[in-house]
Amino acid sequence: MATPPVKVYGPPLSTAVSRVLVCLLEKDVPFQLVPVNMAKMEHKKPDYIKMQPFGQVPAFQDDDITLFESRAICRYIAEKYPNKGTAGLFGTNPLVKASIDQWLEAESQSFNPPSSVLTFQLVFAPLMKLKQDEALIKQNEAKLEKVLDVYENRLGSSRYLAGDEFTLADLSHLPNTQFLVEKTDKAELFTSRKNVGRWWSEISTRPAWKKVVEMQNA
């Protein structure tokens, strides 16, 4: 079998890598996952820096195209393969795309900062034998609660964040939320909110995301 032209560089435990993986799986696009040993600083070596100038994961290749930044990669995948797999991940008209984009921005600018701090402090710091910063945890939990209150209101009138269909706006929340719900004692931040809990239950049980979780646990 020929090697798929799409290559994703990085470990599936990375939230940014898993964001790209679930998008590819939703779109039924074959890909090759190329390991990057971050403990050995492979992501800082010259050949890798040529693909990802900031020395982070993932890096993404599609034939002769190279991209970085997971949300931009997801937009590219959804646009390039509109008729494969899950339809409408990035909308079908300017208004829908704008709605998806505004919630992707909300995820990137409002949800991701506190949820990433909590994911690192509560999940990865213990694995790395690093001391947890309780003040930082408390501060970012409060920030995340405010964001989720906005989501709770939105999801009371909409099945998904950008409308009645599952899109990149929802998909982008999967990585950090998975860790916080399944690997920490902060699940109630999501499950105690009726609409957010219903939404999380729906998006986290999609077959594509289940496959990514299997890859993370392998």
The other form holds:
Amino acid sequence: MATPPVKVYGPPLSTAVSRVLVCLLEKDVPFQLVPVNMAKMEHKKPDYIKMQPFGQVPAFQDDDITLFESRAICRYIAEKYPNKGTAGLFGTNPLVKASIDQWLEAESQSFNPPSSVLTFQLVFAPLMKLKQDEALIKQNEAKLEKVLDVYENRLGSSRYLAGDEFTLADLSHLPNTQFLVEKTDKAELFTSRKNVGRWWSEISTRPAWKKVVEMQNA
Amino acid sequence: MAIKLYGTTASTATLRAKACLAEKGLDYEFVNVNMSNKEHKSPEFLSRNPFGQVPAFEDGDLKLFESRAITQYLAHAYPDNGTNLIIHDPKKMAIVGVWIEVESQKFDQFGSKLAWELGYKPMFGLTTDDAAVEENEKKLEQVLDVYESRLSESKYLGGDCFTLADLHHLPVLKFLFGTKAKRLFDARPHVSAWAADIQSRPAWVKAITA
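Beyond the form predicted on its own, can we have the form predicted together with its partner chain?
Now the full complex is given, and it begins with the chain already shown.
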């Protein structure tokens, strides 16, 4: 088989990298995962910076274009392959798309900041032997609870965030939530909320996400 | 009127949506939300934006929140009105999409915090936190260094023409340019030229003076 034209650069454990991987798997788009040795600062070297000027993972290539920012990459993949794999990830008409965009922005602006801080403080800081900031953890847990209260309400009348179907808006939540539920003592933030718990259980057991988790644990 | 925007002109997110409506030359009704009276936390408003934030938007039966979802909707739903804010070539639009995320994930994070410290706090009679200003200026400078490099090869962030990727910056720029943070932009020639160019667009000038 010829080398797939799609390349993703970065480790699967990175939340942003895993966001792109799950999207490619949901869409059945073959790809090549190219390792980036972050311990050796490979992501700050000139060759990598050419692809991602902020020196972060992931970087992404498809044919002759190079992209970065995981949510931009996901939108691109979903729009380029609307009929492959899971349909409707980014909607089939402008009205549905607008609703998906709204919840994808909510993830990006409201869910991501506190959940990222908690993921870093509770999962990565110990691994990197860095001291945890208790005040920061408390502050961000409170912020996340407020967001999850909104989700609890929404998911009481909607199976998924944007409507009846699984979309990019739900997908975008997978990486941080996986860490918080499986690798920290904060799982009950999600599981104690009936609708959020139900939603998490549905989206996290999708085959594409299970495959990504396998890649992370490899 | 079919299009309604609910918000306040003191909010950068509301101004982001206003900028887009102005560029598209669309008629709409602006409904002021009285935030000092906590109107944004009222049950009626929460039914429009469950996070209790401005803006909220409607176009006929469609109701939306999140300013960047509103602008994307307008740009795609009204392609033939006013300025074209997206690119129809999918590969070129993918690049625009990257820089839309850069504003959202990198510029806004530090830019908004600086706007809060240097712009809003004095307005509300609160004390600016100098340490926060220093920290966020350093981080914004790192982002602006990448912008300087990008804008030396590309007229606008997303490519050859003005798009949502540039427009989304306007509200925070407006606040920062009224403060000492303006010097961070002035120090970078391509960034400075770009910021001057986009802020002088007639639609933006109209959106903030109307």
